[in-house]
Structures are given as C-alpha cells and as structure tokens.
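Here's a solo chain for you in structure tokens, the form predicted on its own.
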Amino acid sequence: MLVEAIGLTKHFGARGAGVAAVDNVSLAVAEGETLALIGESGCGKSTLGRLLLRLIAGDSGRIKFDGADITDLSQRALRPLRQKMQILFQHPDSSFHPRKTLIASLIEPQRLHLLAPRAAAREKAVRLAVELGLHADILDRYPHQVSGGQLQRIALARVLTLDPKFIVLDEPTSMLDVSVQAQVVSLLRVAQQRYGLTYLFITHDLDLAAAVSDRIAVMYRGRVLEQGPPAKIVDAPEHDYTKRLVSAFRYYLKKD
C-alpha cells in the first residue's frame, strides 16, 4: 500500500468536550488506485485528508507512505516528502496569490523545493500546462482574468510540477459549472494514467464516487463505515448510513 491510516483520531476542542473529526480511522490506498471517501459535510473528510498529508497533527495513530512511517517524522524530516504527497483545493481561486501570474506560482514550488532553475522551472510548467488542455499564453494572466475550470487546470498543473506520487482531491469539481466537472474529472484520469498518480478524491457525490474510484469508503461522524469496489457499496451497501445515502441518492436521481 502506498498510503496507510492505522487507528488514526483527531480531537478539535477539550478531549473531554471536543469533537471527534477523525475517529479511530484505518485504511489504506494502493499504489495507483482512486479511493473515494464520500459522506456529507462534517463528517471529517477533508480533515482525514489533511491528517494523511501530516497538514495537521492527529491525536492518536499512524500514518505510513510508502512503507515508512511518517507519524512522528518532524518538519524539516518531512520536507523530502513534501512534493510526493500533494492536495489539490476545493477552491483554486484562493489556493493562488492574486497579485502573481500564474506561471510565477506555477515556477514557485519548483524552486521551494530546490528541484530546478528558473528557465527549467518555467519550461516544465509550461509543459505540463500544455498537456493539460491550456495554451502557454494564458500563464502570463493573473488568477482572476481565468475562469474557474482553467484555475483548476492551472492548480492540477502546479501539483504536477514537484512529481508527485499520491494527491488528495478535495472536492475539486464541487465549484464548477457541471459542464466543466465532466472535463475536469476526465482531465484527473488522464493525468493519473500518465503520471502513473495515486488518488484520495473527497467527494459528497455518490454518483461521482462510483464514476471515478476503484474502491470507495464511506464516512460518517468521523468513522470510516464501510469500504469496497463502487457496485458493492452502491448495490449491496452493509451499514444503515450506507443504504440511506444510496436511497437518497437513487431518489434525488429519479426526481431529476
């Protein structure tokens, strides 16, 4: 496995009084899949998320990538890690300065991570932003002169640049326009084929999770209820939360 959550809890607030985002979490993604994690806001998804990116500090359990364990590794030793787990944003639009140009926030986290010089920076910037459906010339604007489907692009290219291994998705089609999810969402596949990617894609939408995940896993109240390949989880859900989220779903569904 390429990602592992072993027991993994995260408090906000007193132990006593506080609230369990994260509850006593396993599980593991395998190099080159797509996990959906999918249950409705507030149950701890993006918090998972950043557990497993070690963003935030967990209360209690490990985190292993790669097979080493990064539980306790401090900053400066996580460093090297850094651009081989990657997160892409609900929102792109504040994930970039708005006084820089894109391509200068493209070049940024190459040079953070002191992984080329500025010309080599740009020119895999570049690349990568070409492979992705964006003309070059577009790299010269700043963030609000794009639309909201090629910041998103612009976001996946700035990822790619630091070659990653594993990127957690957090609801990265939720704020576009349902025409632009499709070729958002057809874009992520594309990429994990040739980058050879490792997917956690954090979602609300059962339909997408299906659609998009080798396995999914379903979250609720900070536990993780049941996991497996999309048809088990939407055909033949186990858990009680499981089967009202796939009623609602069929219903909503048969409404529209």
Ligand SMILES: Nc1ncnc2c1ncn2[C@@H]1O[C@H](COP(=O)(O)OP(=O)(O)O)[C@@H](O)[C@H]1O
Second form
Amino acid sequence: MLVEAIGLTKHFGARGAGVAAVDNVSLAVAEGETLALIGESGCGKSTLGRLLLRLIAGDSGRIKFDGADITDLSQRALRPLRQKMQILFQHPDSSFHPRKTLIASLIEPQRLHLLAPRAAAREKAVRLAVELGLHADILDRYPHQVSGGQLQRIALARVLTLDPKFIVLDEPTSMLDVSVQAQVVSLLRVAQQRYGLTYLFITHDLDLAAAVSDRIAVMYRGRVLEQGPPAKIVDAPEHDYTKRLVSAFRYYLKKD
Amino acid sequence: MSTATATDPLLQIRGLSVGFPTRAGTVMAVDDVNLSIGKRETFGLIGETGSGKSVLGMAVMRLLPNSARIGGAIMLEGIDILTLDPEATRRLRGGSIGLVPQNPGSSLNPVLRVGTQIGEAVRLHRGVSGREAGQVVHDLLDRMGLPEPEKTARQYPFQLSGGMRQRVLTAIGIAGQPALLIADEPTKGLDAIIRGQVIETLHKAARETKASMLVITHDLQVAEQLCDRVGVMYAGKILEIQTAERLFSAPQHPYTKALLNATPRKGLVPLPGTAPGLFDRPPGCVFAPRCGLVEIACGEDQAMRGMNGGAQVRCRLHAG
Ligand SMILES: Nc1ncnc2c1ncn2[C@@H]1O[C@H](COP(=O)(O)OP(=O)(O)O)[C@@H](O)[C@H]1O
Ligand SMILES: Nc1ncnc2c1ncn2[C@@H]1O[C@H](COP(=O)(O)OP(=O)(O)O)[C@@H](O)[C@H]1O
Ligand SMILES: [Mg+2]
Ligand SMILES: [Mg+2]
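Please show me the structure of the same protein in the form predicted in complex with this ligand, now that we have looked at it in the form predicted on its own.
Once more the chain from above appears, this time first in line as the rest of the complex follows.
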C-alpha cells in the first residue's frame, strides 16, 4: 500500500462538541491505483484528503506513506515527502496568484523545493504543459485570461513538475463542462500511466467515480461506509445510504 | 409527445437573435433560434457554459438589459411578447410566465417566513389577499408535496432542508398560475439525492398546473429524465431538437453525439478543442472546427432541417 489511514479522526472546534468531520476512517490506496471517494457535500471528503497529506493534523489515528508512519513527523522531516504527495483542487484559480503569469506560477514549486535552477525548472514546466495539450504561448498569460479547463490542466502540469507519487484530486472536474471534464480525465489517465501515479479521486458524482476508479469508498457523515470495486458498489450496495445514492443516479422519473 | 415539433404550441420563438454591443463589435449570444413549446410540454435546453441558454431564457422573460439588440419574435399564446410595454411586461413575469430561481440557498429571503414570501407572489399575480391568499399558499405547498403545509408556511428558510426549500421556490414559480414555467439550472451545485427530488418537484409542478415548462440545464440527466423534447445549443445556435428519448438514444448532430460520448456513462471520450468564444465564431457551421466529419460544405451556414423520425438537425450531413 502506498497510502494508509488507520482509524483517522478529526473534529473541528472544541473536541466533543458536535460530530467529527472525519470519524474513525481506515482505508488504503495501493500503488498505481485510483481510489474514488464519494459522498454528499460536507461529509468529510476534503478533510480526509487533507489529513492523508498531513496538510491538517488529526485528533487520532495513524497515516502511513510508502511503508513509513508519517503521523508524527515534524514539518521539517515532512519536507522531502511533501513533494511526493500533492493535491489538485476543484477551483484551480484559488491556487494561482492573479497577478503572476502562469509560467511564473508553474515554476514556483520546483524553486521552493530547491529542485532545479530557473532555466531547467522552466524547461520542465513547459514540457509538461505541452504534454497536457497546452500551447506554450498561453503560459505568458494571467490566470483570468484562460478558461477553467485550461487552468486545471496548468494546475496538473504544476503538480507534475514535482514528480509526485500520490495525488489527491479534490473534485478536479466539478466546475467544468462535460466535454472539458472528459479532456481533463483523459489527461489524468495519461499522466497516471506515464508517471506511475496513485490517485485519491474525490467526487460527488457516482457515474464519474465508477468510470475513473479501480475502487470506490463511500463516505457518509465522516465515516467510510463501504469500499469495493465500482461494479460491486453500483450493483450490490450494502448500506442504505449507498443504495439511495445509487438509485439517485439510476433513477428514472416515470413520465405520465 | 412523440414528434419533434410541438403540435399545439404555447410558445413560438422565431428567428430570435440577441446581440450585445461591445467595443469590438456586436457579439451574438443567441443567433437565429427557432423553436416551439407545446401546451403542457416540458422542453429542455442543453449545452455547455456560454452557449447562450440563459440569454435565451432571459429573452423569453424580457429580462435582458436595455443594451441588448434583439431580433425575431417570441409568440406566447399568439402575442409577440417582445412588443409588450413595460407594464404588460411586468405582469407577464410571475403571471403568464413563472420563474423557478436557480439557487434554493440564496433565492429566498432569510428573515421572512416562507408563507409570507409565497403569499406576496399570490397577492401580486392572483389579486387575492388575506385569508384567501393564505389558503392558496397552503394549497400550493400541499401540491408541491410538503407534508405539513400550515407548519411549513410558518417556518423560515433556514429551518427547511435543501429539497424543501426547492419546493418552496417552485411554489413561488407557480403562484401566478403561469402558462409557462421557466427553470434555469434548477439542479446546479446540488447533490444527487436532492437533485432527484428537484426533478420530481418540477415534474409535479408542471403536472399540477398543466403548465408548459422550459428547463435550461447543463445537466444532461435532468434533461433526459424531466423533458419531453430537448434542444441542443452551441455557440448561440440550436444544432438539434428531438424528443428526449430519441436525442439520448439516437443523437443526430455530430456535436450532440460528441457531447453524449463525453459523459462518464459513455466512457468520457474527450471532444477535441474548445468551444468558440463570442469573438471567434467561425463562419458557416459553428461546430465545424471541432467536427470529425467536416467538408467544404460546412463553410456555409446550414438551416435547421426536419428529418424522417422527427428530429430537426442543423448539419449538412442531413441536407436534403
Ligand atoms: N477548517 C474548518 N473549520 C471548521 N469546520 C470545517 C473546516 N473544514 C471543514 N469543516 C467541516 O467539516 C465537515 C466536512 O467538510 P469537508 O471535508 O469540506 O466535506 P466535503 O469535502 O465532503 O464537502 C463539514 O461539516 C465542514 O463544515
Ligand atoms: N449582458 C451581457 N453583455 C454581454 N455579454 C453577455 C451578457 N449576458 C451574457 N453575455 C454573453 O453571452 C454568452 C451566452 O451567455 P449565457 O446565455 O449566460 O450562457 P449559458 O447560460 O449557456 O452558460 C456568453 O458568452 C456571455 O458572456
Ligand atoms: Mg470538499
Ligand atoms: Mg446559464
């Protein structure tokens, strides 16, 4: 297993007050696998993704990455790992500085991680952007001057400049039109194959989860209710909530 | 509804165009649109962001800014609503045409009881007040499937679930007994289970009021489940109109086919390129630059043509 969570729990605010955003969750993602995490908004998907990456601290439970327990590593000790564990957000514009050119933002992570001198960093960023079907000349533009689909591809290129092993994809296509979603998913697949990536694909769309993943984990009110291959979840759901979710996607109104 | 044209039309849109003047020239958000919606028919308008769906809907509601250049005619029960004076236009909205606003989270006033908000629409458009209006409010809530209408009327929006709020909004939309109910992106940003409830609510509203309905949506499943016929919009033009059943099982226009194949259920086949912006619309067929079947004839604009089986398609492949 590349990534493992064992009994992860996270409360926001005063402990004991209210329900846990993430409640005793255990799951594992194998190397090269795509695990889809689905559930309605507010059920704790993003919180779980952030916990796995140690972007926020949990209350209890363990996190393992590549065989090592990283739960208690200091920020300093985490640094080399940060590069290997990345996240792609739903709103790519939130991760770009509005007054910096796209190429400047593309180079930044490599510089921060002291991976390459400026020229080499630039060369790598441009190569990856072009691999993802972007024209090199749009990289001189500002974020508001490109479409949402283009910005999401640039965000992916930026993540790839760090040679990650594991990427949390937090609803990466939920703001995009159907045809652009298909483009982005197809690029995610290409990148996964080419660079041997492991994905946690967060989405609230069961059809999308079934189409992109090897396994699906269903989350409800902070808990992971069940996990299994898409066919199992869709054709033989066990929990009532999963059944309701599946029927919401399979449901056809009887017109009369 | 089994054919692709409305047999007994309530609304007829003829040669509608909407342009917005800008420094770089007038941009056509809606370009030569013809469609009709039958009595009691639910018509879906699908297409991707920026294709002109909302502008078309706003034209029908006469909600476009004064700067908009509008051509063509929009006939509602025989009257061209584009020629109505401001007073008649005001009566039209909420009267003959009801609107279900997009976002149940933000379209209700948080400090007013929902009964008061529905009551306003009832007084304004039905000319009843007092106890009688209250009775109509309870009746509307009941018809929208809220189990305890009297109790719900006394509640504030925050006390209701997302699905209940949507039903309240729909009740406001039908308060004036509209002949045509318009819903623009009624399921945007909603989770699957609530989305299913919205589809049910709108269907119920149309059935209860015998109104026709125009559903504007980028959500293909909503169109498929809720609508009798569906029009596909791309870069300001309608490229195909068919019954929902046929459109989703036997799409005709290359764009419709590509759009459906891009959905997760059909394998997420990517459609190359991007939709043209307002300033770079190609001459001739607007889809030609992305179409795999392009030929010289695609350089000329195609008219919408009726096909055997009832589809209307704007493509040279379906020319005579
Ligand atoms: N930084 C935060 N502070 C307080 N509450 C939060 C914070 N982040 C998330 N929450 C709460 O935790 C729960 C789970 O949120 P989230 O993980 O964002 O859900 P999802 O991604 O499934 O929509 C929600 O109730 C949300 O309001
Ligand atoms: N008031 C306006 N002034 C200028 N352009 C507008 C105005 N309203 C809409 N548009 C443009 O018209 C096009 C169609 O928009 P819209 O109908 O909102 O698309 P959709 O609802 O299909 O996403 C878009 O390119 C939009 O930017
Ligand atoms: Mg989230
Ligand atoms: Mg719109």
